[in-house]
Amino acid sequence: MRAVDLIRAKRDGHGLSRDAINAFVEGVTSGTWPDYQISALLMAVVWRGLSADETAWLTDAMVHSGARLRFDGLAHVPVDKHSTGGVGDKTSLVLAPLAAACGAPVPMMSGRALGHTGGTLDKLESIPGFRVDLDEAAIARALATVGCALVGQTDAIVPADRRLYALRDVTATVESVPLITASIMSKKIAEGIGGLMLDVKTGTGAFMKTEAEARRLAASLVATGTRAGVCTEAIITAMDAPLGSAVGNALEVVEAIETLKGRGPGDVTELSVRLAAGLLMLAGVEVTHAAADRRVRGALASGAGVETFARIIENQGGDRRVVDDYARLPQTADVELVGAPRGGYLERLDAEGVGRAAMALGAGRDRLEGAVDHAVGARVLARPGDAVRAGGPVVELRHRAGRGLAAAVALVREAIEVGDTAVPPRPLVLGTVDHPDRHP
């Protein structure tokens, strides 16, 4: 099939056959399609969309562009969680060890920070010695011994996505639900899981700004995963203000450990428990949400979750002593407080603004190959709805000798809005999305 014929067909609003989509992905993977033709088809997809069939076929072709992991002989179904990205979202570091402590095998394959949203791998790599580059055999051993592996995508997994993602990033073709679906689900399906919990975020700090957009993406992800044989569920969560208090790699590791010790922020704890309970049900450890919730909360209260996290760290070459000695994590002594512009009630603390501020300090990156400073970031000292006084601290910035500080302070000041009355924030969990064929 000629590339130009596929481009013309989609440009004119026609559907693509499964064979045509297979030819496209093969051309991407082998390099026989040049970047300009790939980009042309991606733009046609952005404008014309893909049907549910086309989305499923694209996902399947991307899965088969590389290796598909298998984990045989486990007592329960291997499961994972994926978040569409937010500010201060360290729930993976909490829910993965909690679910593993309760008996669910969790081969969690995560990504790095890009833009104002954080990346799980960067947070983990703030732990001295922690390795995220495990191969399939090492992941299987981790599941057998610890119950969890927290790793990055291997070179063998979905190589087509790496080229497509790089081109989408520079050709303004990121904003497409079918392309986002295929990118996320191909990697999750290829990692050999049987169940997936999705946390699809919406709000100012999320990729999907409106709840309607988030629900559309969640429905596409759930339908595509279910069709591929992966039991998939999604929750829609608010991302208008940062999740928890810490924003930045080492800062978020500390907050995750504190949460596992039962001392974390309420929103981080509740969302982590909700997602971990969902994993237990998908793994077949429990059959009701009430039983799964009790088991997860028991692991939290007993310390089994934090002990499992320490074992995961040790198993992947990291210094498990960080669990009890936070001074072993990267740190900076440089601190700047940003206060409220006037007295009243904090109406808004824009998540994207705080995330961009942390990025300006060096906690994030503009491009995937960029470096991060694991010590810097922000701590939220006042939440929307809290009473504040003029000049009273709202956000604490941890910087490195002033690098990016002026820009970060300006971004945080712009993110703060104070009003005369207390306005309750919207609920953290806004709803769920399940495939209609899941429960006949």
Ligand code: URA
Given for the second form:
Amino acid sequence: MRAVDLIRAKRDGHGLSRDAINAFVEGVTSGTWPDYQISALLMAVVWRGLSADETAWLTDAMVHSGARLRFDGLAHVPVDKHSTGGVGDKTSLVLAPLAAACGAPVPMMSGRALGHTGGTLDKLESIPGFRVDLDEAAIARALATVGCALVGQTDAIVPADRRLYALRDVTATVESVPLITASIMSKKIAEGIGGLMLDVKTGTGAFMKTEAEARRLAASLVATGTRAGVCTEAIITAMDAPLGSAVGNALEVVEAIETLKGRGPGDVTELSVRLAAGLLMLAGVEVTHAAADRRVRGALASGAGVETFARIIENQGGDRRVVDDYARLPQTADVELVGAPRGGYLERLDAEGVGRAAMALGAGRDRLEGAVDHAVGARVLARPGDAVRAGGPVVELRHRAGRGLAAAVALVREAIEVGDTAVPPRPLVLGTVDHPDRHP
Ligand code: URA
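Can you switch from the form predicted alone and show the form predicted together with uracil instead?
Below: every chain and molecule of the assembly, starting with the one above.
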């Protein structure tokens, strides 16, 4: 099967057979397809799309490009959660221990910060000693003992995606629902889970700017996961302003621990509980949403969630004392306040702007190889809908001796809009998407 024939067929709007898609992924993985032909086919897919069948075949071929983990002998179905990326979203650090404390096995594989969005692995690595590079046997041991492992993707999983994603990044071919679907779902399916909760973000700080786009992506992810035997459910959530108050690695770890102690911001708590309850149902721990919700709130109130987080930290080589002593996390004493330009009501605090400000201070990176400073970031002091006075505090920046500060201040100023009337922000959870087969 010649590469040029596949490219021509997709360019002209024809469907590709399963064999053709297998040949493409084999060419990507083995290196026999050169970058220019892979890129040409990717661009044809961006323009012409893929059918549901083609998307499922591409996902399956990508899963088979590497290893597929298996966790046997567990009392419940292993589950994970994936978010399409946000600002201040530390819910993984809250919901994974909560779900594990309630009996769901959670082998959670997360990513690193990229662009204005944060990454769970960087947040975890702000905990002294914490290791995210566990192999399959260590993940299985963690599931059997503490019920949860918080790890990065191993090199053995979906090698095809590493080459494809690197090319998509530099050829303007990231923005395609079927390509995003195959990339995300192949990695999740290969993880050996039986259930997946997706948090598809929409808004100014999200990858999918409109709710319609987010719903289209969610439907494609849910259909592809379900077809591959992973029970998949999505919620669509607003990402217009940062989630919670803290943006930046160690700052977010503190806010996540506070949430596990029952003292977190309302939006972080509610979203974490919602997603953890979804995981309990997918794992088969509970069968109704009301019972799952009750069980998760019980683990929050009893302290079982925060104790599980401490055990996860210890199990992965980290200093569990951070849970009670935040001074053990990286910190900086350098603080700059950004105030409201005038009195009124905060109408907008653009999540992307605040995320870019944290990145300018060193909390994030624009290339995956870059290093991050775990101590720096931002704290949101006023939320959209709040009354503010002229010069009154809206965002506090934690910086390292002024590095990136001028750019960060400018970005936050641009992210703030004050008006004369209190406009309530839209609800956090905008809807759910699950597979019709789950409710016959
Ligand atoms: N995240 C992924 O893992 N893949 C994509 O294509 C987009 C976001």
